[in-house]
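Heads up, the chain below is alone and in the form predicted alone; it's given as structure tokens.
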Amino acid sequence: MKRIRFDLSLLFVFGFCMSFSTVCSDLVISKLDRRIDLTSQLVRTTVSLKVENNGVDSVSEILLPFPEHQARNLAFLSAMISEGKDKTKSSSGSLPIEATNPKGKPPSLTWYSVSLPKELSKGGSLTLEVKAVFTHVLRPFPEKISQADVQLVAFQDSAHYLSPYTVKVQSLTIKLPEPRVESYTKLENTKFSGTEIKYGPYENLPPFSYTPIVVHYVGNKPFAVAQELVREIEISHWGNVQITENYNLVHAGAEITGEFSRLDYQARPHVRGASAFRNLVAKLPPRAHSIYYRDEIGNISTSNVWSDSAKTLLEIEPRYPMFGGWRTSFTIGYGLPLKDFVFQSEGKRFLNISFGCPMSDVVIENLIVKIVLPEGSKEISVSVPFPVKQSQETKFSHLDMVGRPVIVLEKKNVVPEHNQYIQVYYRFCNLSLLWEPLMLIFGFFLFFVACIVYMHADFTISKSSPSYVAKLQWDEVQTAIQQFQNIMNRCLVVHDKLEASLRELSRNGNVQACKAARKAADSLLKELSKELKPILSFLQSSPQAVQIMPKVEELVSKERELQEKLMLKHSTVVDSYEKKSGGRDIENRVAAVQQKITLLRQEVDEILEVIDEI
């Protein structure tokens, strides 16, 4: 295994800082207790400094330096004055802290100034509690492991607290997640007991004292990092606050190498998956309802909810155990009662809700909080207890006219200590609540009025207009053409009956029956001819039938010619049978006529099809 190498550039930086060791001699730290908590992926330090003013002038601020590798990963910093001891110990509120660049101080350090509520006079003393939270300081070592390996983590720091002031007595305690340690730096007055490593006490340390230490230990706590969390809080004055959280999560611990065996993991998850995490717990406000948990595929059923009067716990389990380097994306959403989070003060309404993530085990690299206010909200202001990037946009939803104002708060490197309450103040008129219901009522009213008008209004074209007259004339022409087609079809049926009578004659030789069929056909054809005359007269006189009339006349002509040929054939066959002529002789006599009949029948059918298409 590779050996852990400390950053030698830090030694140069701290050696350079020693040249400034006399610049802050007025203040002295008589006692300093520092605790470093390494039980999670975050490094939490708590420093108790008893500061004394041995100078002539009063002091109004205390300087806190951080080396570059800590300053760029500093997520949270707070300071407060502590009074009393042990059980009677009490703390004041957080003191103002701001970044500064004091003159005559090492430029290689990042400096913060803690403003005291009142100046520390000559000979005075106070106890200052400083809390800092760092992200991405712990380094998996080795950086890649197999499924069966535990995760080892390396932590680097100094056994001496970096301070621009002389420290009379100081000690350091490092809290580990479990008593298994691969190695740690052993110095004078070092003690390892249980899950704690203690350095010190060390006495009479000059400013910027520095002694590097490295702790290499087993840390299987989840390194759950949300590369981006978009949290949308939508206020509805109909009684609900809807919250939607979209997570893009990654396990930032030691990456898994080799194949993953789900069978081994299911059999011994604490051995074959010690470095993975399979669930997260979100602490939601009490009375949270309509809770859901889903991803891009759909709803995820592996979740559980417990609730009481103080909180609601949502346990979510991804679709697969999260090993180092693995990623997942999911969404959780829930509703909250409006009256628990929106209040009124001095004529304004304000939302009072927590800022950060409800999962205490998750570090957020980029958090975006969107507060969607009701449409018509005015005079909007935001109160946040720490610096954030603020902007405003507009969101359109159902029945919105001008859109809903959206306050966007963005912050990087967010830790659970940022899960503090924020306030969003705005003015909202109660009459605006009636806007959307009135829109719906008015919309339905207009719809029903339109239906009534449609049912009672006459949208037909005027009977005196040319277009209406032309339409009536065309309807009459269509009716006449249909009647014409019907008569033509009936004529063709008569023709077929004549042909059938000739076939019966050839089979039974009954001449009288054939003559009777001829007589009946003559009678029917005369009646059809009479019916056809008025129809032809109407079509000839109608201007709407100009295009179709040539075909009608051609059909009438062809039908009459076909009728004449059929009568000629019928007469010839009957005469031949009366004269006792042979069958072959009869066929020879009517052969030419039969060819003409076949050709005429084909032409008549084709003209009927053309007329039908028109």
Given for the second form:
Amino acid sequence: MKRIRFDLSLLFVFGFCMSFSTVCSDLVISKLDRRIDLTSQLVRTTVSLKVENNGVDSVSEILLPFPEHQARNLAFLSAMISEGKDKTKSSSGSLPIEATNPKGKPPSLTWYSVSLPKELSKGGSLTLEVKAVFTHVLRPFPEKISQADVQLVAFQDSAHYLSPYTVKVQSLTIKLPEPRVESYTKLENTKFSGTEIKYGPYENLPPFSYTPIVVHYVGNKPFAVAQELVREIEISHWGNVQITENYNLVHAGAEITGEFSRLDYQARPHVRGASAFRNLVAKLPPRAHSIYYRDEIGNISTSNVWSDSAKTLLEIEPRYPMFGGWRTSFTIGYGLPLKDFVFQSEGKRFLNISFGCPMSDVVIENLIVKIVLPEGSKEISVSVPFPVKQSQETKFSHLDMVGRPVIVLEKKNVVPEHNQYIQVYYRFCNLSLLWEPLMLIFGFFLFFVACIVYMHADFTISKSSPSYVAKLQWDEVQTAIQQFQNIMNRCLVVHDKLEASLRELSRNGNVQACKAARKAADSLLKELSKELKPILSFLQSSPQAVQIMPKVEELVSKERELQEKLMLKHSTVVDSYEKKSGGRDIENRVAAVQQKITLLRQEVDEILEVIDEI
Amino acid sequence: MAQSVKPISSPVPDSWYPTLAVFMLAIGLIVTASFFIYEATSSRKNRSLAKELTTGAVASVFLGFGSLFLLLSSGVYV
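Starting from the form predicted alone above, please write out the structure of the form predicted together with its partner chain.
First the chain shown before, then all remaining chains and molecules of the complex.
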């Protein structure tokens, strides 16, 4: 079997470091416990250091060195002071960490310094807990496997903690995903039990001790790496936060060689395709709605959603099982209620949303988060708990005039530990919400105006053609008839008013009011007949109104008759009231007239309808 | 965070969008219909521009808000 080559450069670093061991400060690590978790494609190391100050001066920072190959792949680093014993951790938030380049230290290492909240005075001690996550440190070995093979992974590190300080007692525990190991470096005090390999305890090691170890083990966990993930978060103040995520996914484990048999895979997926992954689970916020999962071709139907009050789980299955080296790209999108993520504080609004990808076992090589704020947002500021590249652009979306401001955050090597909340602060006036409906309204109004213009404009080319002239004349006739109808209708309204005044009279016997109504009606009718005259004469003179003229004239005469009868009835009734005749007496006197009126009214209405239809 | 932080919600509850869309579009279309009936039936001289414009304005207000709520209720959050 092939041997795994040690990284020669590591040995060089080790030797190089030894020569610098004298420059270290008076800090001593009295107890160090290191745990490396290899159960996923990430390497998660947790180091708890008990630091003592044996020197004279107070110390305010602790140095953490990383060898070059690790520093390159360091995705996440945090340090906190843990107080209390063992499991009862009462951590006080993570401490500020910054990259430094201390003088007199080997430059082949990458240095980070942890600033302590208060200086460590002489003789004092504290327990520091350092968490680091590395991506792409695990190397599949062999690099190509067939469908039936298990995936073997090699991991290199040092059995001794690389530190500029003397370490009194230290131990290392490596946790594996399965209790199957191909080989591992055996040093003194090495123990392998279950899924754990233990190195140590080692005592009184000088600074920069470095003893390379290699663990070659079975790691069938999916190596799902998103080479690029673009998350677009679009805020709409009409009640929605829309999230769209574009994944460009690859299985970064051992590449598959030879042929792929779907039949074998279906029959025994755990043996014939142990390193492949079939599905991914995204943990979305609660009350996510309108969830979709698609790619360039269209909808991908193999997905499932479960939701409860705390979360929404979305299980997506790519179109094919993902074997080593295979790629896929897809898009998921969902809407979230606005009130869960956007808040108002001191006149400013802010979006509070998690930064990373909702899938817990995906590593993202290049994450781009675009936050699309509503049009008209001002004074935008972003607060992110870790360094990111930030830029701003404009996006045009539905019903936009000047475009929406977009905050673009870019970060490389994103791991689930980066799923922390970020805040985007901005100012937005609620009245700006009305821009969109106003634009729609304006659009519709323009349409109506266009219709009006079209109806008013005259597009005839030849203004002297006989058909055009005829049309003009017909238009005039139509206008006259409409005016005529209008006057007739007004006459009828006056008639109705007179009738109403009579009814009023029979109720309260107020003769004066009735007379006044009569007077008003008289003058109105007179005016109307005056208005009618020119229209009638025009209609008589117009040749195109010949057909309709008889009806018009009939209507005029009927109306006049109706008017006379009505006046007669009115004066009779009023007279009778003045003479204080009995109710029955009046009715008898008017009966004949009334009959006539009803008849005439019916006829008038009929003729009006006939004219209306022409 | 301070106590002054309060969540922001939409000016109109989300669940009203479909109803609002239906009613406002219905009213808008009725007014539009009356606009076109008026345009088609009244002769050129008798038409009053003010009446046409007001009918058009009322119709476009209802159609504008109606189509906005239609967009919102169908998931296009503008």
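Numbering follows the first chain given and starts at 1. Keep in mind that this is a model prediction, so the values were computed, not measured. We call the rigid core the largest set of C-alpha positions that still match within 1.5 Å between the two forms.
With the core held fixed, W474 shows a CA shift of 2 Å or greater between these two forms. After superposing the rigid core, the Cα of D585 is displaced by 2 Å or more between these two forms. The Cα shift for S523 between these two forms, taken after rigid core superposition, is 2 angstroms or larger.
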